[in-house]
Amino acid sequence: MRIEEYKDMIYACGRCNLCHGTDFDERCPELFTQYWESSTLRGRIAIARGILEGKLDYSEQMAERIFGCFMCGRCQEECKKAADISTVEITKAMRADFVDRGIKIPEAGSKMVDTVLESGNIFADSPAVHAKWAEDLEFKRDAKTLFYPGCLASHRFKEKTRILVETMQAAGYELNFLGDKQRCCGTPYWITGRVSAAKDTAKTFVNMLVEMGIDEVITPCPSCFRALDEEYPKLLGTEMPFRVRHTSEILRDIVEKKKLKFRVSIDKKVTYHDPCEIGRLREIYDPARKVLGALPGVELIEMKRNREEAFCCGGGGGVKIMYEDHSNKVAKERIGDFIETNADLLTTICPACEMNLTHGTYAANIEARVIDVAELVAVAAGIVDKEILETDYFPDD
C-alpha cells in the first residue's frame, strides 16, 4: 500500500486538534461540509493507521472521507506547529490505494479521468477548441519560453487568457504556444489516484518540450504550475529540464522592472484571495500583492482569513467535480469573507478559484465581479478598457 511510505508520519499524529480548529467553519473546508471526525485530518490519519494495522480496509463507504478532501493544505499548515505531517501527500496516497486495490472511486472522478484520456482536456473539447482562445495572437514558434494555459484558462476564461498574453507580450515577453498539441497537465490523474496515467502524461509532455527546446514554462494555473514543477519530478524521478513559473511571478517582474507604464487609475477597493496551491502549498503570497500595490487607484483590503490562513475557494482536490454541493457551500462561505471587506472587486490569480468564487457569488445571491490580477494590470496599462471591471460586464467568451 502506498500509505506505508508515510507510516512514520501517520504514527506521529498526536490528535492535538490543531487541524480541526475551534469551530466547524474556521479552517477545514471538508469538516465545514461534512461535520464528521473522519472528515478531519486527524480522522483520516486514524483511518490510515487502522488500515496499516489491518483493523480497517478501504471501502466504497469510506470514499467521501478520502475523496471529499479539498487538498487545500490548511490542516498541513497547522500541523507545522505540531507533527509536520504531509497531509496532502497522505491523502493522495490513500486515493491511489483505492485505485490500486480496485475499489470504486466517486463516479464523477472516474468520468473526469476518462474524459481527459479521450479528449486531452477536462471538458471533452477537440484540440482545435482547446486552442481557439489564441486566434489572431502572434506566438514565436522558436521561442524558448512556452505559455501553457491549462484546461480552465483555455476553455472557460478565453478572454481573460487573451488579456494575460497581450499584457505579457506588451511587456516584451516572446512566447511559444503548443496550439493543437496542447493537452491537460495530468492533475486529474493524481487527484483521483491514477498514478500510471499520470506517469505516462508527464513523460510524454516532458519529451515534447525537450524536442521543442523549451527552457521555461509560464502558466496561469496553480495546478499546472505544481504539476510541472512538483509532480512531474516525483513521478519521473528526475529534475525537469526547464524552469516553471506561475504568472503571479511574471506580473511581479513586470511591475518591479517597470516593463509597462500604468496611466489608468483603477479607482476600486480590491481584496485578494490566496489560491491554496500557490499559497499554502508553495508559499507564494507576495507577488500578487506587490502588483496590486503598484497599480494606481487600487486600495487593497485584506479578508480576515488571508495568506496561510486563507479559506479554500472550494475548487480543489477534484471536489468540484465529485461533490459539487460541497464545493459550492465552501465557495459561498468564502464569499462571506469578501462581503465583510466592503471591497468593490474580488481578485485572485487562479482560474479554478475564479470560477468557483464566481459560483459562490451566485450561491450568496450577490452581484460581484471576480477578476484576475492580470486584468487589473491590463486596465492600468491601457491595454483593455476599464469597463471589464464593472459588475455588469460579461466577458466575450
Contents of the next structure:
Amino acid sequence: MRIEEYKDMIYACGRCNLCHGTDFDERCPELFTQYWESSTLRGRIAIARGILEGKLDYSEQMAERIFGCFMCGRCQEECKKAADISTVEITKAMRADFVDRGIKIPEAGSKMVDTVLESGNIFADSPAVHAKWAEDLEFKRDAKTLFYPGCLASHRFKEKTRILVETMQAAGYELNFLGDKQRCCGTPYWITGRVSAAKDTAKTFVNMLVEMGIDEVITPCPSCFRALDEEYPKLLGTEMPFRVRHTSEILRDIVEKKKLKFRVSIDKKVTYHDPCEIGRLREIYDPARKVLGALPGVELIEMKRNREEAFCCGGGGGVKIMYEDHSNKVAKERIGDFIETNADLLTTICPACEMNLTHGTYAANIEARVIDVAELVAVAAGIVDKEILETDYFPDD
Amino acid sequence: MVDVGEITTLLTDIVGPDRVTDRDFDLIPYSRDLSPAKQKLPSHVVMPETREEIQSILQIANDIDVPVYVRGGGTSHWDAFLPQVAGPSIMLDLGRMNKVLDINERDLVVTVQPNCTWAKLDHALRNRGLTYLCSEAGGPAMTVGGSVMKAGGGPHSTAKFGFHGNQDVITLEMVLPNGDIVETGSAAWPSAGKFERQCLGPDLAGMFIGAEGILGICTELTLRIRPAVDISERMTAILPKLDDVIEFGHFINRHVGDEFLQGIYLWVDPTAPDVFFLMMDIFGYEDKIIAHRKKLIVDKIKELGGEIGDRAPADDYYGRILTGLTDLFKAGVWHFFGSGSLRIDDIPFLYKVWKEEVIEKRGYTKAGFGGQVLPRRWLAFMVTNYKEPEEWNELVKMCDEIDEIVLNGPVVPYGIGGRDGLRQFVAARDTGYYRLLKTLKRTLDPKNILQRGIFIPEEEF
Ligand SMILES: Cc1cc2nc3c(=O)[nH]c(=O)nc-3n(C[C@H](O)[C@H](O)[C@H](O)COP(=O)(O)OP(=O)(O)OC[C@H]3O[C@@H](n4cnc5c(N)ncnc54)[C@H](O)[C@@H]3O)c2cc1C
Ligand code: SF4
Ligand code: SF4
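Next up, can you give the form predicted in complex with the partner chain of this protein, since the form predicted on its own came first?
Every component of the complex follows; first up is the chain already shown.
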C-alpha cells in the first residue's frame, strides 16, 4: 500500500485538532460539504492508520471522503504547528491505493482520466480546437521559454489567455508554444490515483521539451506549475532540466523591472483570492499583491480569509469533476467572502479558481466578473480596453 | 439487544439520514482522544443540531438501553468521551451546535451553544472590545462546552480568573439523561433572564461543571465577560530554586489578591531539572497599573535571586493559546501524567516524584515538569512526547505507576475520564463525595445511559 510510505507521518498525528479550526466548517472545504470528521485531516489520518493496522479497508463507500478532499492544504497549514503532516501527499497515496486495489473510484474521475488518455486534454478538444485561442498570436518557434497554458486556460478562458500572452510579449518576453502538440500536464492522473499514467505523461512531456531545447516553462495554471515543478521530479526521480515559473512571478517581474508603463487608471476596489496551489502549497502570496499594489487606481481590500488562511474556491483536488455540488457549495461560500469586502472586482491568478468562482457567482446569484490579475495589468498598460472589467462585459469565449 | 441497523433507523427518524453514520470509516475518527487511551469505537455517530434532538436521542437510548457519549472538540486527554463498553453505543458530535447566541454588552454576559469554540467566541467578543480570556491552551478546536463540562483550567486560569466555572459560568442549559431539559441559576426562573449563577436554591450549575458529561448534556451556556485589555505585558524569568518559585507564588497571590497576573507558567525541562523557568502575563486595565505590577514582580524576582529573561517566549506562548501552540508533536505524540491540583507549598512533592521517580529511578528523561500557579493552588503536570505504537504500552505502564505515587500524596486528580483515565484512582478511594456522586448519577440516570463507564466504572454503578 502506498500509504505505508507515510507511516511516520500518520503515526505522528497527536489528535490535537488544530487542523479542524475554530468552527466546524470554517477552514476545511471538505468538512464544509461532508460534515463528518472522516472528511478532514484528523479523521483521514485515523482512517489511514486504521487501514495500516488492518482494522479498516478501503471501500467504494469511503471514496467520497477520500476523493472529496479539495487538496487545498488548509489543514496542513495548521498541522505545520503540530506534526507537519502533508494531507495532499497522504490523500494522493490513498487515492492511488484505491486504484491499485481495483476499488471503484468516482465515475466522473475515471471518465476524466479516459478523456485525457484519448484526447490529450480534459475537454476532449481536438488539438486544433485546443490551440485555437492562440490563432492570431505570434510565437517564436526557437524561443527557449515555453508558454504552457494547460487545459483550462486553453479551452475555457481563451480571451484571458490571449491577453496574458499579449501582456508578456508587450513586456518583451519571447515565448514558444506547443501548438497542436500540447497535452495535459497529467494532474488528472495523480489526483485520481493513476500513478503509472502520470509517470508516462511526465516522461513524454519532459522528453519533448528537452528535444525543443526549452529551458524555462511559464504557466498561468498553478496545477500545471506544480505538476512540472514538483510532481515530475518525484515521479521521474530526477531534477527537471528546465525552470518552471507561474505567471504571478512573471507579472511581478514586469512590475518590478518596469517592463510596462501603466497609464490607465483602473479605478476599482479589488480583492484577491489566493489560489491554494500557489498560495499554501508554494507560499507564493506576495507577487500578485505587489502587482495589484503597483497598478494605478487599484484599491486592494483583503477578504477576511486570505493568504495562508484563504478558503478554497471549490475547484481543487478534482472535486469539481467528481462532486460538482460540493464544489459549487464551496465556491458560493467563497463568493460570500468577496461580497463582504464590497469590492468591485474579484481577482485571482488561476484558471481553475477563475472558473469555479465564476460558477460561484451564479450560485450566489450575483453579477460580478472574476478577473485574472494579468487582465488588470493589461488594462493598466493600455493593452486592452477597460470595458473587460465591467460586469456586463461578455468575452468572446 | 437491538442491532446496528435498527439503531440507525431510530436515529435517522430523529435527525434525518445525513446526520447519522454507522460506517466504519466515519466511526474510526471518533475512537481516540489526545491521550494514549486505547482505541474505542462507537457504533454510531450523530450530529444533533437542537436540544430537542438530543432529548429525543436520549429518550430512545433509554428505551433501547444503548449508552450515549458526548464529544465537543475531542481535544481532551483523559479517555473522557470514548465509549467504555462493548456493543452498540451512540457518540454525539456536537460540532453543529456551535453558535454565539447572544452577546449582552449591558449585563456583560454571553450565551453560546456548547460547541462554540473559545477561539470563535474570542473573535466575536473582541470585535466589540470584550473578552472572556479562555484559560486552556488547547488551540482553535476546543469548545466552551467541553472545557466547562470538564472544569478546564490552564495557563490563563491563573491568579485573576481561576478555572472555568469558578465564577464565570452564569447559567447552563442541560439535557438530563432521561431527556428532561433544565436550566440553572437565574435562567431557571421562567420569567427572569440569564444574569446570575446562584440565586435559586443550591448551585446546580456547579453539579454539572467538571462532571465530564455524566449527569447531563450541556446545550447552552451563559458566561461572564469583561472588557478586553489591549495592553499586553509579558515576561519570563529564571529562578534558582523551587522554594523561590513557591515564595513568588505566594507573593503574587497575597499582593493584590487574585488580580495580579492572568498567568504564571512554570516549566522545568528534563535536560536542566534545576532551572525554573517562568512565563508571566500581567493583568491590568491601565498602563500605569501594569507598570506598577511589573515593577513589583521584577523587584521580587531580583530579591529572590532570579533573572528576568527575554519576553518573546512568553509572548509566543500566551499568544498561541487559541491559535495553537507550536512543535506539539515534533518529538512524538503527547501524554500528560502525574498531574493534578495541589497547595502552593506542596509543589516540591510533585517535583520530587518527577525528578527522583521518573528521571533518576526509571531513567526516563523525556518528560518535562510544569504547572500554573493558581490562587491558593497549583495545577501541575508532567508531560512527555512518545512514539506510537512502539513506546505506547511501556509508557502507559510507567505513567500509571507515577500516577499511583502522585495521587497518594497531596494531589487531587484533574480530569478523571474512563478506563484509561484516572477513574480507577477515584473508585479506589471510597469517599463520601464519590458515594454522593454515584447516588446522583443513579438518580438522574438509572439506566446508566449517559457516558457509561466515564468517571464511574460500570461495575461500581
Ligand atoms: C495543544 C493543547 C493544549 C492543551 N492545553 C490544555 C490546558 O492548558 N488545560 C487543559 O485543561 N486542557 C488542555 N488541553 C486539553 C483540551 O484542549 C481541553 O481538555 C479542552 O477543554 C477540551 O475541549 P473539547 O471541546 O475538545 O472537549 P472534549 O474533549 O470533546 O470533551 C471534554 C469532556 O467534556 C465532555 N463534553 C463535551 N461537550 C459536552 C457537552 N456539551 N455536554 C456535556 N459534556 C460534554 C466530554 O464527554 C468529555 O468528557 C490541551 C489540548 C491541546 C491539544
Ligand atoms: S493538526 Fe495534525 S497532528 Fe493535529 S490532529 Fe490535525 S493532523 Fe493530527
Ligand atoms: S486539504 Fe483542504 S479539503 Fe482536504 S482535508 Fe485539508 S482542508 Fe479539507
